[in-house]
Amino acid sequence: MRTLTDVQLEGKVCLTRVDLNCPLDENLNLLDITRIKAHAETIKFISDRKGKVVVIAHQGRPGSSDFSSLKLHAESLGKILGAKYTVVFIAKTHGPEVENRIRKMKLGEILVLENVRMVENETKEKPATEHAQDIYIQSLAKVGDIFVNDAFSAAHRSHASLVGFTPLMPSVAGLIMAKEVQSLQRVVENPEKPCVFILGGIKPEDSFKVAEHVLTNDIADYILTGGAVSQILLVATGKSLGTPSMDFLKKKNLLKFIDIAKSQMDRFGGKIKFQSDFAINDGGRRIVTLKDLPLNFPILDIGNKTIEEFKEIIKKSSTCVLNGPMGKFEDEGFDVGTVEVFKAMEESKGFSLAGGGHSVSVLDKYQINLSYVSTAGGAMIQFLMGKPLPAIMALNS
């Protein structure tokens, strides 16, 4: 995969696809600009080398509560980059006005186009060659010299702006895209051993698919689990968690994963670790053990014994990957397991990687530094599952 360092940028119009998708409040104001800060690195790199940066990005989907213009995103980008850089917003995605404005761009100038998901066919999943025939792609391709894809977090989509330019012009990965791919390759293609995957949260389907891939292919030596993943494994061993936790699993339609959990434990045995004690809210954080099951309280976090067991495994690891919290970390007193696991990753001497919005928020709140933190969610999960990502395949074609 070619990157920005492989092409001459001076004087070139760089159609630069980034992911500026931010959480918004009810007035459509930006609540978190982490992604804008991240992609500013690639935009600055091109501008510093006298390239003309045409920023293509999305915010939400048509009909969603967070679907909005990118005007505030452009203003935020300008503030992040500083007065040295010229950032201009145009409230159009393509067409003659945009084409003429691009032709007039000065060296190093940055032009942010309107939300690409306002384009009619943007989100249709089609091959690159079909998207390349779209009016939107044709319009920008007329005035573009290089396509730069920096939107790894959207790389699992075969959308027009992610793959459509690649058949028509030289195409390279941006700095964020390259870092994401290199970091994820490091943990799934030839990880230093021992290699530990920590899987939690309330979306166990992805976690079981990741576990299947990394255990079947001898990538991971251990899978440490928390949250709903761990609870499903417990049920699969015949444990009754108690009405509150069982009702939660039923409500979320998660009991369907019990057979998958049984199968993985039968095949991979001691490599899959689940909690041996729990934290519940009984007027405060209280620790209970397996012998206390079933419980009249919901399980909100892993317990102290499990925390110590997991920390011991993590600190001996050479590679450690985390996706998802260990419990309901949003509740006061029940972020202990998640935070302690993160701190153990920070203290380990190995390569540590985490991803997902929840993980990023915990890292920021507690100022925990890992080797690499992914800005992606779905794309990272698909990569960890061993699935090809359409946007990366398009860059490599």
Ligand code: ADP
Second form
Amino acid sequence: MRTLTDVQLEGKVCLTRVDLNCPLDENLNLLDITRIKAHAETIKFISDRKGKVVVIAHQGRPGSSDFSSLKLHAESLGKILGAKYTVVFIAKTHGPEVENRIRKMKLGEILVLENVRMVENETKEKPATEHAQDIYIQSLAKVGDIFVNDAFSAAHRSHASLVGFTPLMPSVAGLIMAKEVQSLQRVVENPEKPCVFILGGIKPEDSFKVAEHVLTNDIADYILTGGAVSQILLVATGKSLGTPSMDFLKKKNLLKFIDIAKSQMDRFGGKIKFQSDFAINDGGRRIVTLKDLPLNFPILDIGNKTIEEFKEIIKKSSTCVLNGPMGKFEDEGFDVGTVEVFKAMEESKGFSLAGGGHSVSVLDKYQINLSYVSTAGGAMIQFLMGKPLPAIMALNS
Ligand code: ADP
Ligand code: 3PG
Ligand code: MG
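Would you mind generating the form predicted together with ligand ADP now that we have the form predicted alone?
Starting with the chain above, the whole complex follows.
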């Protein structure tokens, strides 16, 4: 994959696709600007080398409640970059006016174009060569010299702005894209052993696909599970958890993964670990064991013995990857499992990596440092499943 250091940036218009998609409140204000801060580094890098940065990004999707303008994102980027850089928001995505404005760009100026998902054909899943014919792509390609793709967290989409410029101009990975790919390659291609994957949260379908890939290919030595993933595995052994937890799994439509869970346990046996004790909510955090189940209280976290068992394995690991929290960490007393597992990852001497919106928010809250924290959710999962990402394939072709 070619990167920013492989091209001459001076005087060049760099069409720079970043992922500024942020959580928003009901008034469409930005709740978390982690991604804007991350991509600011790439934008600064290009601007400092006298490249002219045209920022292309999305927020939400047409029809979703967080589908909004990028005006506030541009303001936030301006604040992060500071007075040395001039960030200008353009309320259009493409067309003759935008083309003329780009032609007139001054050095040090950074243009942020309006939400690219306002473009009609943006979100159609099509190959690069087809997207390259779009009016949108053709318009910006007229004035662009280099395409920089920094949007790793959107790289699982074959959308126009992510793949469409690559057949038309020199295309390189931005700093974040390069760092994400390098870090994820480190954990799925020949990881240092022992290698442990920790899978929690409420997306067992994804988690089981990751487990399948990393166990079949001898990437992971162990899978430690928490959250709904662990609960599905337990139900697959024939255990009833009690009405509140069973209702939760039903409501989330997760019981359909019991067969996959069974098949994985049959094939991978002791390599997949689930919790041996549980934190239930009977008015507060109370620890119970497997033989106490079923109980009429919800299971909201892994128990203290499980935490110790998981910590022992994590501390001995040379590679450790986490996606998805161990419990309902938003509720008081039930963040213990997730926080302790993360602390063990921080203390381990090996390479530690985590991703996923909810998981990463815990790291932030408790100021826990890992070797690498991904800005991605879906894209990271797809990478860990061993599935190629269209935007990366387009950059490499
Ligand atoms: P990520 O965003 O890190 O990929 P997920 O979105 O898959 O993770 O899962 C996060 C959600 O899972 C959180 O809202 C958390 O409350 C929930 N969760 C985890 N364990 C439990 C549990 N035992 N009961 C209810 N909710 C849980
Ligand atoms: C994300 O936030 O995961 C990316 O920006 C991709 O967004 P999408 O799921 O709406 O395509
Ligand atoms: Mg989540």
